[in-house]
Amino acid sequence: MSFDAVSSVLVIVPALNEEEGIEWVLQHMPEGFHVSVVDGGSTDETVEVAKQYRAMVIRQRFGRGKGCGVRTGMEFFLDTEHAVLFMVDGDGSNDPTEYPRMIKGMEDEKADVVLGSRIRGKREKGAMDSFSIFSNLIVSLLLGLRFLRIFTDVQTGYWVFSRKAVKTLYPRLKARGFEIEMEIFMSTFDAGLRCIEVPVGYKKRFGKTKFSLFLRFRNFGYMIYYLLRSFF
């Protein structure tokens, strides 16, 4: 099955209280994609908006946090016959029309996992502050160098996975929060999967970010943990 066949793609959008952002994401979703919104217990109109745009709504399992939403989406994907999993954030900062660029990279490089680099791509003014850019670069460079590779945005919300990759990664993932992206990245290389990054666009999100300064510093701790785990 060709990766560029619309019917072969399942889009997963993890979301918690993102009624404005999820509407923008669903409005800009490529026509014909099968879309599932993984809801983490929203108390606003996120679920109602998703249903309005005929997206399937999946209730998040495993607990609270983005990592639980991502794992729920992967579990659901494995119960389908789709060949490719495309994952984007639901806050309106990720443009789902970047999919063709990412899938082209997957096909050209024969990759199992593709992450979209907001650092290398075109960012809307004000979408990322200097500290976010700096911290993402430091974390990404350190994790990438563990495998003698250069990456710039490991903590991105843009991901494309082959079916092989999801089957391999899903049993390995335990993260519950925003550290999920780092765990995916490290687990990809630990499992011998091929991972690449491609430049993608990035917009200012709708509403207030849930990724606080405390959580950003906590992710530095997780970076050290995943680095040590990969050695031992």
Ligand SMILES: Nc1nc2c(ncn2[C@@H]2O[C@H](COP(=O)(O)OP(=O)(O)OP(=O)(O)O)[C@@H](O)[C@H]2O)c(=O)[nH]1
The other form holds:
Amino acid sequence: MSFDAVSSVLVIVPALNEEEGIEWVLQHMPEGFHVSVVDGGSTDETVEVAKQYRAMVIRQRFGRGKGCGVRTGMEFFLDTEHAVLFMVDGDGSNDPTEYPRMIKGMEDEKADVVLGSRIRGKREKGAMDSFSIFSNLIVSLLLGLRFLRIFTDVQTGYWVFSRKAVKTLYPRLKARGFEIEMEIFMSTFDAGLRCIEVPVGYKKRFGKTKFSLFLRFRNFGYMIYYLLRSFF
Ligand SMILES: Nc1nc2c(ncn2[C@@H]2O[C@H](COP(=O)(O)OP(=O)(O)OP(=O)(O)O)[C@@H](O)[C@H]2O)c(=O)[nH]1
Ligand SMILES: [Mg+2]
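Could you please show the structure of the form predicted together with this ligand, as a counterpart to the form predicted on its own just displayed?
All chains and molecules follow, beginning with the one already shown.
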């Protein structure tokens, strides 16, 4: 299958109160990509801005939290005919001009899942603090080693999935919050899908983070849970 046709790509953007970021993301979207914003119940102008840029807006299902947004996006994708799902954060921290390169990586490596590593890519100064770099690395190395592979950024919001991957992963995903990326990563290997990591650039986000210090620590707990679960 060739991923050359941009019309075969659906970009899903989970967003919660990202009125500034979403505008930047949609302004920089490569020509021809279909885009849907999964809104997590924003109380700012996120939905209005998305509609202004002709993105389809979907209200998230399953409850509150980013995981529910991601799963809603996958469910929506499976109801369409698109061949590739691109998942990207709505805060403007990722560079959309890298999308074609990520999809090419998927095609060249015959991968089902591609994750964009902000640790291996070029980071704008101040875009990611030392704690986030360190904790992302630890979590990624531990989870990757479970499968005898080296990954550096499994908590990234920047993913590409083949249709086969979404079909396989969607029924397995139960996460409601920011642990969704770890669950996607573990489920990818559990299901025997081929996963690669490519470097991506990272810049300072617009607006305020939704990933609080409390949620960052909670993700460590989830890491242990997912690791243990993978053995049984
Ligand atoms: N649909 C939906 N999106 C959410 C929810 N919570 C966060 N998001 C979005 O998920 C993406 C990632 O959230 P961020 O706050 O940027 O978290 P992060 O990228 O880990 O942390 P930063 O370093 O602050 O960028 C953003 O586009 C958020 O708007 C939610 O409950 N529902
Ligand atoms: Mg972000």
